[in-house]
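One chain is shown next in structure tokens, namely the form predicted on its own.
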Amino acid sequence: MDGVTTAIFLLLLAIICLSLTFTASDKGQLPPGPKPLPILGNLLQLRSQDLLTSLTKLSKEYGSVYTVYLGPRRVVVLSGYQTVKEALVDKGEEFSGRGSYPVFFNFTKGNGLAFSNGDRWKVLRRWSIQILRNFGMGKKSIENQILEESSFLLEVLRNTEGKPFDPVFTLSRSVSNIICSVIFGRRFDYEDDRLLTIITFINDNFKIMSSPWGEMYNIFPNLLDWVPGPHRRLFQNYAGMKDLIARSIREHQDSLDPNSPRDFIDCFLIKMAQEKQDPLSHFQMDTLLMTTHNLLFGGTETVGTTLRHTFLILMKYPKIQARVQEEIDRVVGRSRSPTLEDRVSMPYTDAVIHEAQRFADIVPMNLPHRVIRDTPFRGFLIPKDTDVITLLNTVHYDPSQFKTPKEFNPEHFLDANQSFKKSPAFMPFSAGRRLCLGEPLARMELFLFLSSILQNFTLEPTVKPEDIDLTPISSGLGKVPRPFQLSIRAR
């Protein structure tokens, strides 16, 4: 008996000191929001929805910047685009660091590109964009690979001769070998394993991190450790694929030419060596593994996500498709394939994807920032080291922004003349500090990708286009969207 009430009495007292810290710190300066619970914070106010709907529903009753328990974790929530954009852009150095996010911090340990903080990051980021850019990024030797790789999508999808397929991993394929371009220093055939590896382990992973497994892995990391469920396959995936990313920097190590880096890889290893003396160095054998992951799973499945989004719109309104083909006939026509040139003069196509990409909003909730040091913001006084979530559903869906918010509508991306205009409050790949440094290559691909596959072919569902439901099946880290197959026809 002595034993258990020893436990019971360490309980309560734990209880008492979380509670005290709940209602005690930073009183008066943290935002205001709903009074959170010992231990479990304020999750009997989340637990009836998904997060991304309960975050997005207490913004209503709390304001634009409230403060939440997910669990004992303390977290300020910010919505809506000027608050959003006073945070990421007008105070981006303040809110520059990354937050807590244990389904990647279990794996990643605060090392890697996206979720290191401090000097490591600065340096790590600033030596990655040069190093992305000298390798194509945003020019036109990465243009000529996506067009290459294009003819290969475009082949994969003729021999389809018009039946239904599941478009998951025949755009993956295409999307994930001009990542491993730059990073592996080469393309692999779609029945590699190992790029057939890679797809499987990244699209697994994120479709548990946007279920409500994920989310109850951040609030509760401890726990679930120790509970059975599909949360657990992340570890094994992220097993997997720290093997596959370690076999292949062996294989670059035995034919390592440091005057002659061949991609990625190559030259963190140059860069290695390099700092080898250095104890203080961050380029380490572990950020290797850690930032390919990043850049892979980055790469990946942003881009794919987006595509099948964006096949499910143009299959729900044709009109808008057959537009788009219009646009493409008369600017490319078909004796060629679309160009980074062409697309200042298919505003209407380059406005059709901006909208897709803000209607499927498919990083609703952002990766998780922190501000780096005491903070003040709005009338309040944020806390250094407090984690931030910026809802950038609110930011894409905000009626101040966006005329017809809930719809999809090219319009929002077109002037009175139909030229493409610019939004300040599109950002699906965040803004300010973090901005993601694969916006470059995602555009270019998301343009290239869809162009070469409009020329050519017809989308077709195999329902009713009204039958067609754009909802998705999780709004977790992602928005994933629901399974489905499609035809194509030969134009």
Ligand code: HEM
The other form holds:
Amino acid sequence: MDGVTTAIFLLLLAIICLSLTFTASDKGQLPPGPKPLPILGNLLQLRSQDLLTSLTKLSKEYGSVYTVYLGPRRVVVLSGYQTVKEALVDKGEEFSGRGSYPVFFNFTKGNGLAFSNGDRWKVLRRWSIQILRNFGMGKKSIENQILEESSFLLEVLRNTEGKPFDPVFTLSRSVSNIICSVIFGRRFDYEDDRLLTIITFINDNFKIMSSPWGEMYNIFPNLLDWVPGPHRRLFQNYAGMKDLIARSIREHQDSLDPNSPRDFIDCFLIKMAQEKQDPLSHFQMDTLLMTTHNLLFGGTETVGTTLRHTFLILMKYPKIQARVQEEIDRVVGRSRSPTLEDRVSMPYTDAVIHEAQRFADIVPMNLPHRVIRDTPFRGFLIPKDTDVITLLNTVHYDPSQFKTPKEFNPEHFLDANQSFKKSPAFMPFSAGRRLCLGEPLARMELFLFLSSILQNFTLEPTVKPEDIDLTPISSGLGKVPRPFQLSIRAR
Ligand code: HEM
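If the one shown is the form predicted on its own, what is the structure of the form predicted in complex with the named molecule?
Following is the full complex, with the preceding chain placed first.
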């Protein structure tokens, strides 16, 4: 056989094997779903809209638990509050694996806190939570740091002198500085190259991952590795981030005092040294690089994006903005900064922030999960190692949980006495064993940054409020708000 005949023969063999795989495994107790084609999987059913819309549509046809093939990969999709909660919370252990996510995997290779599995993930997660707490996450010390950063942010906003500007970088710099201070032991000046590099790379990657290119890469990574397009920038950006983090780790190594760790990196280096003799230790240099990247990425783009969505909402609904300001004036006044202690006395502001997170729904398909053993679920059997997509979007927009899910309505989080009311279907940070590890930090940042800004300024749109479009520009990994300008008026 010549080369071409061999290639054709192998391709046909692959197609036959794949079709056998699809038909054989579909016969068991797998949840129902559209019939897949070899190699392409259900691409035909997914092709015309973005993945979120397509998957949500399929759930209307096949129910809240169904099977779909993203290319050759089998995935079970869960939707609606009750089903997602039963998986992530009631069967938390079974659903605690991390599913395949090529836009990250080709960089992390399954290493680092957010994308590892098994023992390594358990050890890294437990250890990281402890270290982040030691450095003040969820405590007074980090609150002071956020307040200090807010004062720098307010100064930048004041210097705009009412002229319109795009808030992406202004917000990201301040937000990123908080996680930077935990990881690198210091905040950066707003013009510092390292800070600008971090936020530029992260912002660009978040945009690419949320675009159709990012979604397609997740389905056919091997094919797209050969195709030109913006997805290729993902890996250039990763390489740039890796260089920057590696440089910082070297600086830490040169000045490390094992008795007095300054930050997350120091603690990791000390742990690495302690476990040097253990060949099975999870504390290795590459794991440090990847985990640092996970924390920077998680800690920067998510909060920045949520703040941008919230800005747009507050400008579209000026009465809601005015009511938050009225509450800030009444509870905090103008002579001191808002603190976390004020939050319990500010139910309306708290409800607006929760509703903004529900409505903006910035990670609509969650990060992919995986079942770590054969898992009986709602009358089906999900085989071990099957990837699972939990559509957080369908939780946040579940009409059984929210009275007017399609509207921005702070009443979703207020009771009849206008006191703050929790909702079990509030899941922007997901739920269960993989629950976002930065939730306490993110919640502090959202409250302190927003209330400080609104205490000092009114956000004004450059277009009529009714012309503000709250629908995202893309909804892949994240829901990215449409680019906009605003001006800031001192109060
Ligand atoms: C508004 C802000 C944020 C949102 C909406 C958000 C959302 C999420 C979501 C949906 C997940 C996936 C959970 C799952 O797999 O079930 C996640 C995971 C994660 N987040 Fe966040 N996040 C935010 C802020 C942060 C911050 C500030 C940090 C940094 C400290 C962070 C670090 C992480 C990490 C490390 C994971 C992986 C956890 C694991 O796999 O065990 N996030 N986040």
